[in-house]
Each structure stands twice: as structure tokens, then as C-alpha cells.
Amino acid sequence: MTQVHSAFQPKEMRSSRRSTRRLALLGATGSIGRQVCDLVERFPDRFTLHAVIAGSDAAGLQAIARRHPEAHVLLAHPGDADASRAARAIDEAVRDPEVDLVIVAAAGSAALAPTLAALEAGKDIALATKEVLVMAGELVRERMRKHGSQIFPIDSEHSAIWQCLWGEKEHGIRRLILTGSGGPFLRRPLETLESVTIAEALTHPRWKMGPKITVDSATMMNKGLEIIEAHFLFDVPYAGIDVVVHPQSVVHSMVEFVDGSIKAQLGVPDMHLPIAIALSFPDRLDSVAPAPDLAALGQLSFEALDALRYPAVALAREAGERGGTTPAVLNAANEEAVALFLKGQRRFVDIVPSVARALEAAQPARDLTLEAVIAADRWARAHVRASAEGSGRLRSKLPA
């Protein structure tokens, strides 16, 4: 296995003359971004916001600016006529020599270009946007190796694996075990999933997250994406990455070693914990969240993944194994299918089949370049939208 800086024997954060770590935050007004701001405010002696970037929530960005007047703020409307100007401003922000750590929490594929720019500038990344590695894991790793950058994972599952691997040797690892709650439909009869409402899909039993990732948790596409992310973060083959269902969401993931032992990382379902570990590494911050009360929990249960209930996991694993731009097609098709569902234009049960059809129709490029990734992303989105429009016309012609 090739050594990846964020895995196994991670390096410490680059030394700085400053007593506080200066942060550039992409996706400041989202769920992760708001929790980053909370931690900065709780630990002002450790962190300061140097640059704060949001997509379209002007009011949310203004609120952050009022609490952090030292920060440079940027609102980058995705549909702006001057999108290229906004892209240049974001590029400058993540490359700024004053920035010690770039936090990537922007939604979906929009995070890819800024992440690559930050890595090219030699910046370390605290990564919450799994789509970056799903879309272009090889490109990301290439830039990490070339510029000496590191990635500190914020996803709770990958943070758990990262912590379990501290101090371990690569040859001692047998497999990574990602855990998932099973989402809101773990016990729901399969024949009733056709009537799932948007509100039901957005009611996660354990975590408070943004709409897109909450729907991904309901389909468990998030676990499929996390398999691909784990492959690139820790350089473990796909055959060595498994998923188990853990409804209590206390064990965030595990690592099995060749001697038969398993390490697990436990914590309450609170994203402040993995965020704090990524921001403060190699230190741990005091009292970020209460430790789980194991006696009060009573029991922790685990069960095998139901492939019939959650076909998205196998679909994503297959896309990862195919490589090239196939994972980019997977990611873009899923983003578009989820967006259509959240707009009320598709059913919940249409999401994963829409992604499967896009993968079947795609002609992925084997040579991974940024241009090829962007082209695959655009093609997949257009394919899902066109399929949805065609299906809508067909339904309108059917007798009531």
C-alpha cells in the first residue's frame, strides 16, 4: 500500500509562529460550517477564521461576519453571471499564505476545484465533503504527494478509522469496517417505500445534517460514497472495506487487524467531535462533547447490511472498482437524483435506479484529468434530468 499522509502514521500540523491556527472555511453556512464556527468561538485561543466562504446564504454569512469581524468573507452565488470572478476569489482565499488549514465543507462537487487549488498551494485540508475524493481521488492523492499536503477527515466514519490507525503499521491491517445507522427506513416494510415523503426521508433517527446527506443516509448511498472515500484516504483495496449496520450510532467505525483484534472509536452522534479532531490534530480539545454513557445505553447492536434494502452500497462499490471517471458519474447522478426528489419531481425509490441507469449508459474515461471529471459530472447530471423529464411525460400520458 502507498503511504497516505492522513493514514496510519499522520504527520503533525505544520509548525507556525502563530499561537492560533488560521482557518479558511468553505461552506461556512452549512451544517458542518456552522459547527466549525461554534468551535472557533469556544476555543478562541486555538483558532481564528481568516476566510469564510458561503454559496448563497447571504444572511447566514452576515451573521458569521458579525461574530468574526477579523474574517474575510465571500459570497459565491453558484448562478452568478460573474462566476469566474467568484472562482478566482475562492482560489485566492484557499491559497492565501496566511491560512494554516483549509476546511472543505462546501456542498458536493462544488468543493473539488477549491480543494485541488489548496493542495497545489501546499495547504493541509480538513475534509468534510466526501464527493471530492469520490469524484477525483487519484487527482487528490497526486497533488498530496507532489506538494506535501495532508488531508484530515471530518466524516465521523473516516475520523474514527483515522484514530484507530494512529500508531499502527500498514501490514497489520486486515480490513476497515464502516458503520451506518440504517437511516429512517431500517425497519420499514420494503413495499411501503414507494410512498416515502420528503419529510420522512429528512427525519434521521440519530444525526442532524443537511438535506442531501440526510437523504443519502436514507438510501445508504452515503456508505457507498464512504467506501470510495476510505479507499483513497487509507489506500486500502475495496475488498478490504466492509459496512455493517449499527442503529445506535455510537461506534463510528472500526479497524480489524491481522491478529484478530478490532479497534473501535466510540462517541456520541455529534459532528463537533470529528471536526475538533481534524482542526486540532495532533492535540485533543477539552470537553468538546460528553462521552457516551455506556451503562445508560444498555446495548450496542450490529447487523449485516441488507443488500436488497440498500442496493446503493453495492452500486457505489462497483463504480469505485471500475475507476476512471465512473465514480464521478455515480456522484453527479446521485446528486441530481436527490435534488429532483427534494423538489418533489421524483419518488424516493427512483433515486438509486436513476443512478444505476446513468452508470449503465456512461462511457467513462480511463485517464483521470480534471477536465474529464468535469465532463463526466455534466454528462451524468444531464442524463438524470433528461430521464426524469422523459418519465414525467410518460406518466402524464398514462390513464388516471
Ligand SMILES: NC(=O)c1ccc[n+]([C@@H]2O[C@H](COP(=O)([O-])OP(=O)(O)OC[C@H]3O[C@@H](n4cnc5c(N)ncnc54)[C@H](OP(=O)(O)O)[C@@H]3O)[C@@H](O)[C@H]2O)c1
Contents of the next structure:
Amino acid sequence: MTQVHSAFQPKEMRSSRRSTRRLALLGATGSIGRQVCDLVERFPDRFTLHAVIAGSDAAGLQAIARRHPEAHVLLAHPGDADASRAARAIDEAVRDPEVDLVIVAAAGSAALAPTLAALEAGKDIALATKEVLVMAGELVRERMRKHGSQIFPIDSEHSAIWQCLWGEKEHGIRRLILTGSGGPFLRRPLETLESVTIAEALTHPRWKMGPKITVDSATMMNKGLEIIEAHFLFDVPYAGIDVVVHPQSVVHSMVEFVDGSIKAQLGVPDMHLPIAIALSFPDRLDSVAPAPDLAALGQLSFEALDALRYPAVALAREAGERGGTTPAVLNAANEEAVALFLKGQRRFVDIVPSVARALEAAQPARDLTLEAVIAADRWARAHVRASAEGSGRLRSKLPA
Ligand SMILES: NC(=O)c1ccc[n+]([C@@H]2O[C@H](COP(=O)([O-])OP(=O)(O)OC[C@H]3O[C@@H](n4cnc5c(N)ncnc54)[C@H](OP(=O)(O)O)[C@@H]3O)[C@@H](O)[C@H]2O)c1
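Structure of the form predicted together with the ligand (previous: the form predicted on its own):
Now the complete complex, all chains and molecules, led by this one.
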């Protein structure tokens, strides 16, 4: 393993000597973005919002601006206004020398260009949007290496692994163990998945999240994307990354070491915790959330992943192993299939087969350039939109 990341002996943030950290927040109106705003408001001596950026929710952004009049406010899709001008303004905002830390929590692939721009400007990044690493992990790592930037993970599983790795040596690691709750359909009879409604897929038993990631949690594509995210964040081969189902969502993930020890990070299922440590590293903020009451919980359980119920996990792992633009195809096909499901134009059980069909038909580029990623992304979306329902290989593994 070649270490390009700070996970083992993280450096302090470049801004860590400044008393107040100035933040640029991409995805300010979303689930993660709102929790970042909460933390900024709870810890005003530690953080200020320098720029807040959203997609098209002007009212939501204005509400944030009223509470943070010092923040620059930007929309990526500002109605009638010039979209390329908006993209340039976002590019400038994330590169702004006044910004200490860029928080990337914009929905999916929209976050890629601003993330690459921020890394080029040498910014440290607190990353929620795993899709960026799935689409273009090699490009992200190349920019980090070249410009000396670091990524502090916000995804709860990766935050847990990150915290377990502090002070450890790379050669002491045997494997990373990602936990996943199994989502709302862990116990639902397979033959009834055909009739899953949008509301059912959006009802996660443990976490309150935005719609796309909530559906990804129901298919467990989210865990597949997280395998690829972990591969790039921690530079661990795919064979060294496992998944275990843990319905209580208290153990957020684990690292197994060569001596047979396992370190785990525990916490209540509240995204304020991993967001706070990514924003305040190397400090921990006081009383971000109550610690889990283990005696009241009584027991924590773990079970093997059911590959028949969750074919998305193996599909994503395979796409990651194939490399090149294959993970970008996986990501875009999944985003498109989930969007169609949320519009009522595809069934829940069509999501993963749509992605599988796109992967089967794709002709991926081996060399990863930004242009190749964008082309693969466009192709996969068009393929999913155009393709008929059903899938050869995977449909046979899903309920009829
Ligand atoms: N929610 C969680 O608990 C959680 C946990 C772990 C990881 N994540 C990851 O964090 C990311 C965000 O998730 P979320 O649940 O917060 O999503 P969300 O609630 O759907 O919010 C998405 C945010 O992205 C903004 N956005 C859309 N297009 C944009 C663009 N072109 N440029 C800038 N911003 C844009 C949206 O603005 P508008 O409101 O204007 O559309 C909104 O603020 C996802 O990648 C997800 O996988 C989330």
C-alpha cells in the first residue's frame, strides 16, 4: 500500500492555528448541509460560513443567509441566469484564499468539478459526497498528492475507520470492516420487494438522510459505493474491505489488525458526530451528541451480508476492481435509476438491474481523465433512460 492519505498519521488542517475556521459549504440546503449549519451555530467561536452553495433551493439558501449575513450565497442552477457563470462563481468560491476548509455535501456527481477545483487550490476537504471518489478516485488522489491537500471523511463509516487508524501503522492492518444497517428491507420477504413504494424506500430505520442516499441504503448500493470510497480514502485493496450487517447502527465501522485485534468506533446514529470531527480535527467538540447507553441498548448484533438480497454490493465491488471509468458508469447509472424510481418511472427492483445492464454494455476507458469520466457519466445516464426494464443476469437473482 502506498500512503497518499493522512488517515494513519493525519496532519493538522492548514487552518488549525486560526481560532475560527472559515468554511465553504457545498450542498448547504441538504441533510448534511443543514447539520453543518447547526454545528456552526452551536460553535460560533470555532467556525464561520464564508460561502454557502446549493442547487436550486433559493428560499432555503436565503434562510441560511439571514442567520449568516457574512456568507456569500451561490446557486448552481439559478433559474434563468447563466449556468456557466454560476459554475465559475462556485469554482472561485471554493478556491477563495479566505476559505480554510471546503465541505463537500452536494448531491452526487454535481460535486465532482468543485471538489477537484478545491483540491487544485490546495484546500483541505471535509467530504460527505462519496460519489466524487467513486467517479474519479484516481483523479482526486492525484490532485491531493500534487497540491498537498487532505480529505477528512464525513461518511460515518469512513469517519469511524479514520478514527480507528489514527496512530496505527499501515502494515499492521489486515482489513477494513464496513457496517451497514441493511436499510428498511432487511427482513422483508424477497418476493414482496416488487411492490416497494417510494415512501417505504424513503423510510430508513436508523438514519434521517437525503432521498438519494436513503434509496441507496435500501438497495445497499450505498455500501457498494462505500467500498470504493474506502479503497481510495485509505489506499486499501478491495480484497481487504469487507461488509457486515449491523442493524442497530451503533458500531459505525471497524478495522482488523494483523494481531487479531479489532478496533471499532461507536456512537449514536447522528451525522452531527462525524461532521463535527471532520470540521474540528484534531480537536473534538464538546457534547456534540449523547454517547450510546450500552446497558440500555442491551445487545449489538452482527450478521453476514445476504448477497441475494443485496446484489448491488458485489456489483459495485466488481466495478471498483475493474477500475478506469467503470465506477463512473456504476455511479451515474445508479443516480439515474434512483432518480427514475423517485419520479415513479421505475420500480424499486429495477434499480440494480438497470445499473448491471449499463455496466454490461459499457466500454470503459482504462485511463482516467476528467473528460473520460464525464463521457462515461453521460453515456451511463442515457443508457439507463433508454433501456427497457428487466435484466438478464441480475433479474434472475431478484424476486420475479
Ligand atoms: N444525509 C446523510 O446523512 C449522509 C450520510 C453520509 C453521506 N452522505 C452523502 O452526502 C451527500 C449529500 O447527501 P444529503 O443526504 O445531504 O443530500 P440532500 O439532502 O439531497 O442534499 C443535497 C444538497 O446538494 C445540493 N445540490 C444539488 N445540486 C447541486 C449543485 N449542482 N451544486 C451544489 N449543490 C447542489 C442541494 O441543493 P438544493 O436543495 O438546492 O437542491 C442540497 O443542498 C451525498 O453524496 C450522500 O451520499 C449523506
